[in-house]
Each structure stands twice: as C-alpha cells, then as structure tokens.
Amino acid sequence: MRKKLFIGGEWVEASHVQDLYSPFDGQKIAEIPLATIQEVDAAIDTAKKNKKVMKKMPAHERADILDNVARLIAQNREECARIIATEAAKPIQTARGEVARTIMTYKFASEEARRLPTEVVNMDAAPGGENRTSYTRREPTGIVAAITPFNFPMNLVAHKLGPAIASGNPVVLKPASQTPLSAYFIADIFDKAGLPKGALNVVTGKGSTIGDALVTDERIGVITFTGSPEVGIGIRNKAGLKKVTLELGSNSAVIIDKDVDIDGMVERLVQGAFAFQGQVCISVQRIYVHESKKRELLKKMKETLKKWVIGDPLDDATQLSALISESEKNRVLSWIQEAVDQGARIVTGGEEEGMIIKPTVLENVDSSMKVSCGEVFGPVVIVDTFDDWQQAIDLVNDSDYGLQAGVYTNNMKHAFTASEELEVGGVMINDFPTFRVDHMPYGGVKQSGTGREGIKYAIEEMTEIKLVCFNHN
C-alpha cells in the first residue's frame, strides 16, 4: 500500500518513499512518503491561503465539521483500532480505548467551538474609563504546526487538530514516522466531514527536514509538539516569537501511604505501569510505598503480572506486545542491566522475547540510576520505600520532570500537603498518575514542558485576545 501526502485537500504523490514495518513481526505494512522541503513549503502555502477562510467560518460550521469527524470515526472505529494496533503494536483492546477517547476529544472540540469566550471589561472601574464599552474576543493565531508522537497516534493528533479547527486555525500536521497511517486516515475523515480543502495538510518524513522547516517558517503562528525534552528544547530555541506548546517527558511517580488497601489499587498500578508497554508519558515509573507495605505490594504486583497475556497486538487477549523499535527495546534493556550492575534487584521480568520486554519490576534502585531519574518509556517500574510523608514528597520532587503524580492516602492532611508541594502539572489523589480524561487541563512543569492541552486550554494557546473599546463620549 503506497501512501501519498495530503496537501491542499488532494492526495499528492511524493518524490521519495520509504517502507513502513510492523514493530511486532517486522512485516511490511506500507510505503510512506518522505516530504521534501518544497512539499512542506507547498503545505504551509496552502494553509496560509486558508487563514481567512477558517477565521471567517462561523463557529457553528466549525462545530458541525468536528461533530462529523467524531461521527465518521465512530462509524469506522474498528478499522481505526486495527490501524493503531498494526502500526504501533498497541494491543487491540487498548487501541479500541484510544479510538473511543479520540471520538470524545473531537466532541469536546465541537462543543468548545460553539463557546469561544467573549468577556466584557468594566472600563469605568478606573478613572477615565467612563462612558466606554469594552470587550475582548479570541481570534485564531494563524497556521498551527502540529508535531505528534507514536504512542497515541489518533488521540494526540485529535488534541492538536480539534482545538486548532475549533478556533479557526489551518493546520500542517507532521505525525510520527512509525505511525503515519492513523494521520492519513484522519485527514480523509476531515475531508469527508466538510473541512475546506487546504485547511488540513499532512506531511510525513524525517523530523530533521519537516520539523525544522515548520519550526523556523515565519508563516507558522503556533507550534504544538509532543515528544522528548531534547527535541522540545530545540524547538523552543528555534521558534522565535511563535506561540509554543510543549508536552514532553516524565518519570511519573505514585506515593502509597501506610493507611491504604493494597488490594484496591494493585491492578490499577500494574495497568498504569505497563499499558502499551509503558510507552505513555504518564506511565507509572516510580512507586514510593510506605515501608510497612512494600512486601505486600511487590507480592501482589508479581501475582497480577503472572496473569498478563503477552503477544500479538491484534489478538483480543493481548495486554502487552512489542516496543516501537529495536533501538528502543535495546535502550530499555541496557537501562535495566545498568541498574542491576549498580545494585538494583529484578523482582520480576527483565527478559526479552522477540521485540517484547516482559513487564519488569525493580527494587533497591538508587535515584541516580536512569530507570529512576530518566524517562524509561518502556515496561519498567521501580519500587522504593519511605517512612515519613515529607520524605515521600521529596523523593517525587527529586526529578527533572513534573507532569503528573498519584497519591494514595486516607489522611486528608497528607493529601492536601501533597497537592500543594508536589512539583507537577497534575496531582491525582487516590489514583495513579496515568489518569487522564480529554477535557481536563494537561501539561507539566520543569522538563515536562510548557503550556496546557485539553481542548478549552489548548484553544487558549492557539488564539490571541483582541480588545475592542467603544467611546460613548
């Protein structure tokens, strides 16, 4: 299956292509176009021609288009799930969950399109403001360059396309090289949903070519990126005065107090650590459990993991499958081995099986080891202990990242202390840090990024406030 670029509402044959292979079994899936600088320029140019079209489009029309997108995805939900499972090796049941979330994300975008805020400013609150009527309105910033990762190839695309279209911005989308098929499917959906031709363009290929072209082009008004801190920092340095939203990495932690029931959370912790092979920005990577509960927690995690089904992502029973690439598998294995060499102990897992790493739980991990202080982005979780609540908070904060954290406690004082002192973008009380619903504000601090996603909040990042003031004097 040979794919084409989507530029100006047309499928355009690319100058160059490369083969795309399944992460699970190495079988060829498709031939993917590699966009050149000239083809990226054409995509930006056609988006620019649509700036006025999108800005002048009534809110109800933008909302209807997004409603249509949600409806068309719902009608094709199984095909969407199989695309995700095939190109990303995401277990099909997990992929179906992503499709359901994608539908909801576009529904939220449709709703937000209908209620872009206008605020009246009371001018006579200041001397000299008498007899004036003022209000603010939000206007689209311009072309949005959306650069998305492989791990949620439909829903994280939706978190960029949804608010961009809702607020009247045209888009140039650069999806991850391993998961372009989802993006092309969504482009076709938007076309069928009635989006003006050229308002959405999809270009695939090398990040060094496409990403740099998008980031440095003066016609681009907004950059929204999800990926690694290294790339995100590079984007920020090159972007100039463009608006930039960065959703970067994390080594998310959860604190388990001495007064909670381990049975009630162990399944959720395991799911949070190992769903989609741990390749989730807010995967549970660090568990800090009160020392009186550690042995019980490790025993029950190990028992739970024995039941996990590992294998083909297209098998309905599969819970864990292949990592996204050979290089990522080897990196994760090397981090595990490095930790063991430095004194960590493998409680369970650590073995490889083809492209799969079995779910790995480590103890006796020092905070300086990569599996603790870095972002593993693989099926690995560490378990450490504390005896004092402040110590637990300090352990979580001893990180370059700060996306989300989880806290399990029945002590209200501990809960409020954690909510105030944890250096993260979101604190989940009595839940794991992997919790996310698609309308909540989502983003981090420190090297976890800047700005917020969640449709309402992303729209704020993609629009400018204009003040209008009438003088009655």
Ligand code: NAP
Second form
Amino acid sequence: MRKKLFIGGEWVEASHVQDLYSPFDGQKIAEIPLATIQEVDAAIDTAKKNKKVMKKMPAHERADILDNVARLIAQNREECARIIATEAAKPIQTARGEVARTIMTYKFASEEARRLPTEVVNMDAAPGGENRTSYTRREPTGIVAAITPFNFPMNLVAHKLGPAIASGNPVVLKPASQTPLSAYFIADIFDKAGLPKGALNVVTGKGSTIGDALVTDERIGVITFTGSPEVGIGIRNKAGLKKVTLELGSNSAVIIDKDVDIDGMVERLVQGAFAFQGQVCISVQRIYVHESKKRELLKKMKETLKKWVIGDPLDDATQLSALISESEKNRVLSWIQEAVDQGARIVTGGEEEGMIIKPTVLENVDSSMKVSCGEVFGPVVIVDTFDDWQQAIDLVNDSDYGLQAGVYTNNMKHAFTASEELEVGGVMINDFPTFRVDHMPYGGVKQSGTGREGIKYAIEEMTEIKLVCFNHN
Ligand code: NAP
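Could the form predicted in complex with the ligand be given as well, to go with the form predicted alone?
What follows is the whole complex; the chain from before opens it.
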C-alpha cells in the first residue's frame, strides 16, 4: 500500500508520503511518495547518465522492449483496469477500454522505433551543392520530462513513454497526484520488459513544486505536458529553450445538419458527452443542431440517459461515476447554477448524488456562459441551434479552444466547408469529436495547445534533425 519512488531502476523510499483516497467513496487506497527537490534532482541525474545508453541502443532492442511492455500489460489487463477504476473512479468498462488502447499505443511505439524517419537531401538542387551525398538523422533530444493528467492515467502516460523510448530518450515521468498508481505499475512493467535501469524514472508529488523543478531544470531537453491550459501556459513561460509539447483542454463541439438521422447518432453523442463523467479533453460539450431537429434530439438524448447506470466504478454495469474531487464537483455544479440563473433550462440532470453529478443536458444557453465558453470537464452538455451552415461553423469557432470538432451531414459541400473552416486540430466528419485512435496526429490550436501526439508525430517533437553531408571531392 505504501508506494516508493522509481529512480535509477530502484524502488526508493521517499522521505515524505501522503494518503491517496478513492474519489468515489473516500476510502484510503494507498500512501504516495511526495518527492523532494533533491529526489527529483536524483531522478534527472540518473536519466542523464542514461542518455548515451539510450541513444546507442539499436532500434530493434528499443522495439523489443516496447513490444514486451505491450505484452505484459495485456497479461495484466484486468489488474490495470482495476487500478485505473480505483484511483480515477473511471467506470471499469471504460477503464478496460483505456487498457486496450494503451496496449495499442505501445505496439505503435514499437513499430515506430524500427522506422525513425530519415531523408536524402539532393544537395545539387542548389548551385554549389554538386558532388555531395546528404541525409538526415533523427537524434533523441532527451531528457524527456513527461507531465500527465488524471483522466487517462495509463494511455496518456503511454503517449509520452512510448515515443520517448522508441526514439531513444531517457524519461522522468511526473503523473497526476490523484492517479500515481497506474504510473508506478507501468514503471514496474518497463523494468520487467528490459528497459535499462535509470532510463525511466517516476516521481510523484505536488505539480507546483516538483513539476516546476522539472520544467526549469537545464538538463531537461523536452517537456511533454498534457493537462489544463493554465498550467500549460505557465510551463511554456518557464521552459526557456526546451522543446515543449502542450496537449491542453477544450470545449469540443459537434454540428448536426438537417438531413441526418438522429437515431443513428444519439447513443454515440451521449457516450461522447458523458463517458468518464465528461472528464475527457475531447468530450462533447457543445451540440449545434439544425433548428428542425432540436426537439427530436433532446427527446432521444433524455430517453437514452434514463437507461444510464450510475454508481460504483468497480461495478461492471456502471456507466457514470464520481467526479475526480469534491472541489471539481462543486465547480461543475456552480457552473450549472450560473447558467440556470442566467436563463438556461435543464433538460435532464443537474442534481448530485454523493460524489456524482447526474448527466446534465442544458438548452437556452448563451455563448458567454461558462458551460459554453469554458471547459466544463464534467457531465454537462449544451444543445443550441442554427439555421444556416455558416452560422454553425461560426458558433463552433467562437471559442478560445480548438482541439477537435464533429460534423454530421450528408451534404458534401457542407462537409468540405466544415473541414476547411473549423479552427481545430481534427475534424471528424460523420462522427463525434471524441473519436481518437492512437496513431493519428492529435493536438489542438488556440488554447488547446501546441504540437502533436500520435506516436510518429510525438517522435518528431522529441527528436532533433541532424544533417550529414559527404563531400565527394
Ligand atoms: P492539471 O491540473 O493541469 O494537471 C496536469 C499535470 O500537471 C498533473 O500532473 C499536475 O500535477 C501537473 N502540474 C500542476 N501544476 C503544475 C506546475 N505548476 N508545473 C508543472 N506541472 C504541474 O490537469 P488535470 O486536472 O490533471 O487534467 C485535466 C486537464 O487536462 C483538462 O483541461 C483536460 O482537457 C486536459 N487534457 C488534455 C488532453 C489532450 O490531449 N489535449 C488529454 C487529457 C486531458 P498535480 O496532479 O500534482 O497537480
């Protein structure tokens, strides 16, 4: 139950620990190390000693380690799902889905390790470049500092460790304080998978202290951060010349055209809005439906939600459970209340039950209300209407964020206009914005961040291009 830091491939007793509680029932589930600045320093130091080891490791060995990681997770998939469900209150079925994706992420990382991109550059395209052979190499930038959020404690860690190890970088990982158990479990798996000791280090503790120590340390070459815009912007401001990838929040929108069949999409929309209590960076938060379809959509969403099973995350039937913390629950409730006070109508939900907020659908919402323009990151979706396609696109773009958007239409012209004009990192035509598979380029614009994940793309962010030029003369 008492966890240790993972530094230099050893489990190190920390000088300070703090209790970790289940978000669902408040039961104590573990004691977690609170790393000191000295312990973070030791983790960076051991990662630094492994820079050469990792850089010189042949691609097939890096690929084999990542393959082993995928295999070991698959062998322990139920235990992984239970860890996620317990520490994050993620319904176990959803947690199993996350584990399946984590396995795929490491498999993609293993494949990418074998084919780091290289390019032959035709130097004689420029006068003076004759008689030269030139090519690029991708070299690890290292050390990678990986800072991860609570909502996908295994797969979002995989999106950082996978590409880092695939491209020969040592890593210091700092997972979210609420979800450290997944990270420590994965550290053990990397150890068993044959990763050199010290190439991966895991430190836990308060983001504002140890996160800061990582972000400002001169030995770190790359910061890969997934989390809230406030923290991300702070990191960018302190990072100096380090490479920084920021995968931040959003208030993702979906447009539903007048010609589409509501029955065919309503289950998926509800899933996109309420899976893991809406605590997903691409969860459906804003639905813009053609005026003629609004009543039908609301009625069917309400009917679907009546069947949703709410309760214990470890119960197989549960679809929606507790929010990650009391303060987050209170924040989301206050945003709902603010909207209602300003004229919004609750179609369904709005109430709390213990640590749970019932799935909430709102209409008559103004775009200035927090439930529309902020990132709710809770089980709340707003439904608004449009008459004209351009108006729908403008409504989606009227946001500080831009991660992904969904568009349901059978009109080709509308689909192409949306794909060109929506200000987001990814447009899903005839699907919800919540769609993601783990090798696709993924990331946002505006306050949703900079840089891309999806193993191949993350590798670009974690490596430097070196040019080699042979003079034949
Ligand atoms: P968060 O509060 O920003 O925390 C993310 C991580 O940053 C945690 O490990 C946190 O540590 C650490 N941290 C906090 N303060 C720090 C500082 N000053 N310096 C360095 N690190 C610091 O986010 P969260 O609540 O865990 O996650 C929710 C957010 O993540 C939402 O905005 C969501 O949209 C976003 N998200 C984005 C994506 C994407 O791919 N775009 C995916 C998932 C989630 P502590 O836990 O110790 O505070």
